[in-house]
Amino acid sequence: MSELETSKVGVNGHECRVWRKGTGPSIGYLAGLAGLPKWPLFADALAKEHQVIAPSVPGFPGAEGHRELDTTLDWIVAMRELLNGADLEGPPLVGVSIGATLAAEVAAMWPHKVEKLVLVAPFGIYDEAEPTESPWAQQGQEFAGLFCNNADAYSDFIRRPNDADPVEWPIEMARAREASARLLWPMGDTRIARRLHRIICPTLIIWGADDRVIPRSYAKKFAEAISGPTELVEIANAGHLVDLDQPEALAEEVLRFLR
């Protein structure tokens, strides 16, 4: 397996970090609510068969520029710019949580630019009969315990890297929460339900069996709205952030789908 490589892409005049690792066909990976404070085990597992390209989304660790994005359309256009700059116009996209929301939005707006799509517990729909939990109403271990079955997995993932400034790091993680709120606050509803029919590529929808943030019934709502062929998979012993709770099991399903 190749070493982790780092490059930069400009989006709206701000730099966004892009990580690459692995060999083989390229796939894009858009991470969840914590962004990419470090290279995750899930991406390492994917890199056994693919070159994994993981761009940092504006406002999340490794990127700035989220304050330029005021509307859902702003976010979608910024993501197109980011993905194009990262050589991800065409390859499959894998997104988790907010990353899945952004991947779905791109696939809906430019349906012929995404070969395959993997959505792991995306936000974007809101059903008053089955409301989602708010990411912005949680703090500390309360947040970790709600979003992961294994709260320690989340805490370990967001722990300050050795090369990060100890003063700046809490600010950087708070910035990620702010960035997610700019897109999803208050109900996580981007009105994507109106655009999902535009997704025509084969799509794998994955949910954690113990997701306490977005009801599992939302998986069916996404699948029924997408025009292309869809497959639903549930991962046991996983909460909302399946990539942190069950990285190997999630990677196995994704690799199977991409083969």
Given for the second form:
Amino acid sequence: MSELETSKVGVNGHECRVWRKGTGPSIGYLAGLAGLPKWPLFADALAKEHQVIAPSVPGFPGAEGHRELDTTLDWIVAMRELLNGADLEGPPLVGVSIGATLAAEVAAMWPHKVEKLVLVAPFGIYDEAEPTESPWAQQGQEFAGLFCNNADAYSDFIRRPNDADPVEWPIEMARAREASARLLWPMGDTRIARRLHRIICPTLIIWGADDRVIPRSYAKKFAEAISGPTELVEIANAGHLVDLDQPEALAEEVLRFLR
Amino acid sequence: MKQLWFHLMPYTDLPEDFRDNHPSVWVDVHSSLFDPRKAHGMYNDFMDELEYAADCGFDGICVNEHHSNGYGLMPSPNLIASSLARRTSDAALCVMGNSLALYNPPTRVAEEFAMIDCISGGRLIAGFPVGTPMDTCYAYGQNPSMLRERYLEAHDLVMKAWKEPETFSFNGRYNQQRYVNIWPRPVQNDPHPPVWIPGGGSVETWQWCAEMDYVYCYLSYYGYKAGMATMKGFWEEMDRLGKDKNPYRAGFLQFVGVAETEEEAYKLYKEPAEYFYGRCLHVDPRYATPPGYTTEATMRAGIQGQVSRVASDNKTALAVDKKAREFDAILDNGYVIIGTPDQVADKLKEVARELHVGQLMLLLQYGNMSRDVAMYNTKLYADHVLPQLKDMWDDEWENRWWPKPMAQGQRSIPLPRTLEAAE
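In place of the form predicted alone, output the structure of the form predicted together with its partner chain.
Every chain and every other molecule in the complex is listed next, the one we just looked at coming first.
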């Protein structure tokens, strides 16, 4: 497998990091609530069959500029510029959590520019009858256990490597939380339900069987609203951030769908 | 020295097991704990107390804004202030304040404050807090990542609405108004009512207050010992910015209990203090840190502080326990100052000198303190403590941040409410 390559894309005057690894057909990977402080196992598993392109979304590790974005439309347009700059105008998109929200928003806005879509537990809808858990009304030590079945998977993912700046690293992790809140506060409803019907590409919808943030029943809400052919898959022993809890099992499903 | 009487308006009937069996006094405090008939009595007692404080000679009376809060029953402090404007004649009315980002459009604040200033004949102090996370982000659903910018923009809009004589349009990032032209306008129009900013310990707030020439108020419930580090930081920053050391630039809040003897003070104020620190400050920590509420600069300063403290192993920083709930610990930590009038006056003089504050805000009703005890506390303070502190600073400094009301002879006096008067 090739080495990790880094490049930059400018969005609203801010540089966003783009990571690339692997050979084969390109796919885009948009990570979950923590963004990509590190190259994750899940992306490595995908890179066995694809060139995985992982752009950093404004505000998440590797990119700033979330404070330029006030409305959902601002976010969608920024994503278009980021994806274009990362050569992702057309290839399949794989998104997790907030990354899945953004992938779905882009696919709804430009239905012909996403070949295939994988949505892993996207935010975007809020049903009062089955409310989502707030990712922002938690104490520090509660995040890991809320986001992942295996709390260590999350804690390890955001843990500072020895060579990282001890002041800037925690600020970068906090910034990712702020960026997610900036788009999704207060309840994660981007009104995407009004646009989902515009998604026409084949879409794989995946949920962790133990997701404690977004009820599993939301998978059906997305599937029913999307116009393209949809497939629903549940991954055992996984919480909200399936890519951290079950990287291999998730990659297997995604690779199968993309073949 | 200005001495202002501050009311939080706490619900005084939270159950004894509140801390153990209820998650939070704020945001999701349960409605079954609220008895509107009892609240009728509380509101009227509290307003009696505020009016009494004004009658007793306090320089100002203060109200503030909280939402979904069991220790602060004033979602709209302006409602209380408008009543106080009628029922008091000389005291400054310090509305501490309106959380600007919560008002849509923010010109509502410019209008209501102008009404209070007109009704009171120019006695308003306009407080503009950002607002706590619990009030703004959780109870009112504001986006924490946008809160400060919204606040600053709303501030600019309100100030312009007060000062600009012509109808103007405002095309802000968060507010668009084609026609801004508020009626009424404040009595204090040279150039506007004094502005006080309640804040935590963020450097940006200090810098902003200095730049705008506003009063910075540190409204902590943890007293003078815990306030020392913050106020020291504030004055160092003023110094760095080349501002004078005028103590009237700064306000500080202190809980106080005065009695004839020390023993009596201990007996009278133990229960209300323990009620306040035990039940009223029982806030679910999940609601304390919405992402984006704390700026990166403040976070960076905090982390660097920790890093350098660890590095130099310097443990000299005065650490004040903020979890005390027993009266002895509450007193030891300086959250509440109690004693005879002379003891309290001596202590407050020392506090004012050390923190270097000219606008001293006093909480003389707290927790479930009854109206009788609150009035007793108020009266003793006004008669015996207030006069001892009153002249502090005035030989050296001018309070440029105090209301300039209409002359007494020009101000209306409300008609007495008798049948005869009505006829």
